[in-house]
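Quick heads-up: it's one chain on its own, the form predicted on its own, in structure tokens.
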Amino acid sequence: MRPVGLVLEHLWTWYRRNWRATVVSSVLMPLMFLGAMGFGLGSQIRPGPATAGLPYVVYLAPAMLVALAVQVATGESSFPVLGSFKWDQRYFAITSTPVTADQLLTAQAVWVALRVLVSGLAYMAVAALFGAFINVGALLAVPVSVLAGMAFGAWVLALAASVNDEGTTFGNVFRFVVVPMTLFAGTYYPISQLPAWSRPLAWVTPLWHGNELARAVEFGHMDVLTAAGHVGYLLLLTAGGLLLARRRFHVRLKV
């Protein structure tokens, strides 16, 4: 485990000096969306069946946490990983030491999860001050969000280890995957409001499963079997993404 810890120490050293550049995208943007959509637009929405009888901001807050997790995981798994392969080639420098490709990937994945965790806790602390979370069960939404973030971020890790462009691929990932997923996977409204033919598209996204779980742990309206299904699907996605990332790391680092 020491090699993994050393890589994590390296990532922390870099982040400690540059964390200010991530505050806007990691915390402030989700809070602004929560304020605009939850308090602004939400003031015009009456509690009803679509919001489970809750004020809109309360209904929205757990899903915004999961959306934040997916966005942070995508950001941390994309450009920094591509840059470490191509621009500064630090991955090659690291694996020229006794640190193996598997240990490097493990450390990078753990780092992504830690970044998602810290961003989620910061968002939750501020949102709770404004009454967006109504009970302590909401704390369980944090590990749910980390799992949902990793279920998507692991695949972005694999992609980052595969592409060799200047990052244009990631722009398309954000435009054509992350943004539509945020809009149509149950973050702002239940997908039962969508046309029936489009709902399976939401079902395959990690964000929808994370949204359902995050709301369930706070509001408590899900049976154990359904919750286990959501967790199992997210774990399966995470494992699949990490296995593919492992293969790509080995190929690219030629080990």
Second form
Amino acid sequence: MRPVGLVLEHLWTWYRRNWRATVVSSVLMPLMFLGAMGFGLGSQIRPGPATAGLPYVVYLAPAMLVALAVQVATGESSFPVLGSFKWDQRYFAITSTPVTADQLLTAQAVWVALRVLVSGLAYMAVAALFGAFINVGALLAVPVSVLAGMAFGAWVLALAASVNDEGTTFGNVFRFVVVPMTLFAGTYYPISQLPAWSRPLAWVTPLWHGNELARAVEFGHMDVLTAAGHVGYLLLLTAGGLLLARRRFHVRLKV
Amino acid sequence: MAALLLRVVPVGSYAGRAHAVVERSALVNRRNWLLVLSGVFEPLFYLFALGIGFGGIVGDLTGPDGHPISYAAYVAPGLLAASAMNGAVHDSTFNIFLKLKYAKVYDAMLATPLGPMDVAFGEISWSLIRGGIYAAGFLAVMAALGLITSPWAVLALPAALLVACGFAAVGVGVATLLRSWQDFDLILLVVMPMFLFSTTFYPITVYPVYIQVAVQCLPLYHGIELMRQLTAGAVGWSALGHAAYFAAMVLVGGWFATRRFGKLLLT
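What would the structure be for the form predicted in complex with its partner chain, rather than the form predicted on its own?
Expanding to the full complex; the earlier chain stays at the top.
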């Protein structure tokens, strides 16, 4: 445990000095999207079956939290991890001490989860002030969003440990996976609005399961078995991604 | 005429080889084609997601000519103008800053027979070629989806290039002022709210009057209005005013960028 704590302390020491740079992308952005889509476009949307009878901004707010989680997890698992292998090679420095590769990966994954958690709480606090959350149950959406973030972020960790070319990989992941996922996996509207053939694509994504869960904990309407299915799928994805990341860390850090 | 040109343009600043700079950009991006192509897809993702997904929820909105239009037809020209802005700003700030400060591409170019005007023309041409491909692709999809109802839409392509040119000119000027990568957050902080709040996704009437006035000062608002008039075929004299906004951006931004470049590279 102690080695994991030491690596975390190292990450925190850096972050303590540089946290301002992350506020724009991890808190302000989702709030602006919530303002434009939730309040602006939402004013054109009458509460109806598609929004579960809720004002649009209330319907959107918990899903925006999950989308934010996936984005922060992706960002935090991509360039910083690749950079630690390639640019300043600090992972090699760390594992040349008694810290093992497994402990390093554990600390890195916990760090990503913490970043997601803190960004989510900050977003939720501000959004709640504007009345976008109507139910204390929404607090449960925070752990849900962390789980959904990790279910995707773990795979990005594995990818970052595998690639050596910083130029295009992450840009492509963001543009061809993260952005479409945010647009088509039930964040802005239920996937029942989309043609039937495209829905299975949303079912595969962690974001859709996170959205369903986050809305369920705030608004209800979900039986326990369905909820367990969503949680199980997200846990499975997280575990799979971490196992793959573990293999890649070991290969890359082998001396 | 030639004598006048020689007096206005300092000797040696233009060697008539801007095409070499374009050729370089094409070579560099050859391996990066997926990232280049992704510029076509991003606005299309938004168009499909919002047009189809919200289509059943939002209902019809009022078009520029007062007639109701579908949400997809409403949002598409907004996305076209916004993607012209995003592409131009990304190209003119991020890429130029990298080449200017880190890769030292321009210092290397100026050590060849190329002059600063070759570099400027070459970079602008490449940026416009890219922007033109993106806009043409988007317009083709709009036409295929039946979102274009007027021959005026042919002018949407040059309009997109004008919008891109305006943002690029200001962007290049801003790029010469940037100190480090952290400053890109500030650019993001200008571009993102503009993308979200300049009536891309919903009519300006949702705002109270004083915010309406503020939004009408933003350049993207005028780009979107221009584009909406063209794709809906409801072109009025105000279109000239919207276009003039961007012409002014090109002139002011271009003048400032030229001055800064001369200072940074030729001293």
